[in-house]
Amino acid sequence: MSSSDVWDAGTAARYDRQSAFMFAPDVLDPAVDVLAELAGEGPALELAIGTGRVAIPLTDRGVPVAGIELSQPMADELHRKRPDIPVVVGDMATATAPGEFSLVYVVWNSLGNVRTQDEQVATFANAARHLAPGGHVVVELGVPALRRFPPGQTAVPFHVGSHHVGFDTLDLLTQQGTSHHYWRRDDGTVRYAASNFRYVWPAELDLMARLAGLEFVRRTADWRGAPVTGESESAVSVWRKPA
């Protein structure tokens, strides 16, 4: 069993509403553009497919998409919207989806949901097993904002809005982190939730990919192709399975 937190039915039911900013066209369209180009004429497999934020518009572009998802309630939410998208409920480090794919992708920090290095290495190996020769693996993952940590501080905010405040606490030795979320309800009360993750350095990702037999292709700071710098707090990485 994966070390991942498992999203329950209540979290799954709220997911699209609370993540609405990630469904905005200026956020989502560039990601779908890149993934559709890499998939080409072949099918795609999304690890941690969730409620279909990316899979649905990618399917609408003509790319057949299948998924692996640890949470049955999240898969149920997806199938309420699009029952035609096949999902295997299981651990993305070990579960098998039928078929061979030209693209395997995991987006919006979901690789961090598996919280041990061994499981993350296994996730790369599982992605490679699903790939056709010449196919691509894509990982979108945050880069820890350690430059914003003053000495002695263990938390850094990642979002401050009128209805939501979030911050991450990080253990710099173990690379374990927790995202803390506070939502203000309309009646003035506050709901709290937390999720756990393991952050991964870009160089560590490349080593995991190499262990899986993949070749590095490129890394950008976002889906629009901005260059990665020492200030970047996210990265979109692409590797290729040799033909």
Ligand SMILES: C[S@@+](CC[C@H](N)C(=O)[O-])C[C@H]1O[C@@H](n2cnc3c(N)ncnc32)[C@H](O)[C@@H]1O
The other form holds:
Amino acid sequence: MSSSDVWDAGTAARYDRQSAFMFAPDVLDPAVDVLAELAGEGPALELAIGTGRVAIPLTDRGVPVAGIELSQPMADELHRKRPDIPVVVGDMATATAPGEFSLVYVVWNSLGNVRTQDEQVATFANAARHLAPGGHVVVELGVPALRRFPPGQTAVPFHVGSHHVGFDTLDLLTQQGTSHHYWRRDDGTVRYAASNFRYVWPAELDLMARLAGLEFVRRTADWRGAPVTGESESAVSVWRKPA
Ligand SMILES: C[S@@+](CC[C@H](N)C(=O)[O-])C[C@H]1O[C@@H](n2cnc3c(N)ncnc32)[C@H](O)[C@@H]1O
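Could you present the same protein in the form predicted in complex with the ligand, rather than the form predicted alone shown above?
Time for the whole complex; same chain goes first.
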């Protein structure tokens, strides 16, 4: 059984609206450009495909995309928009999607939803297993903002606005984290939701990829290719299955 939180129907129904900033062309287009180039003629497999934020525009670029997704309600939301995109409802660490892929990708921090090291290692192995020789794995994942934690502090804000406040709490020993969200509704009431994750350093990702038989290709700070530095709070990493 997966250690991941299972996203419920309410979360799935709200997802596209609440994540509107991640659907904005200046955020999404550079990601789709990189994935389309790596996929070539495809097909591509998205682990944790969600409601298809990335899979739909990538499909529209001519790359056939399939998905693995733990939450049936998230898969249902995707199929409400695009019934043609095949999804296996299951755990990205273990589920099998039929076919062999030129690209397997996991974006917007979704690898962190798998909350044990063993399962994250298994997710890399599962990604590699789905790849054709010479195919690529891409992971977009936050780098924990430990520089922002002064001694004694356990929470760090990632967004402070009039309608939403979000902060992360991290356990620096176990690499377990929780993102806390408070949304203010128009009637003045507040809704709280939390999601749990395991954070991973880039070096640990490289080791997991190596255990899966993958070769390092590159790491950038974003989808536009900005250089990754010790100050980067996110990274896009690419590995290749040897031909
Ligand atoms: C932040 S959303 C990202 C969705 C989509 N990739 C996107 O970029 O919009 C995280 C997704 O990961 C899914 N998820 C969490 N744990 C999972 C697991 N173990 N296997 C497959 N999907 C999982 C959630 O249900 C959710 O749809």
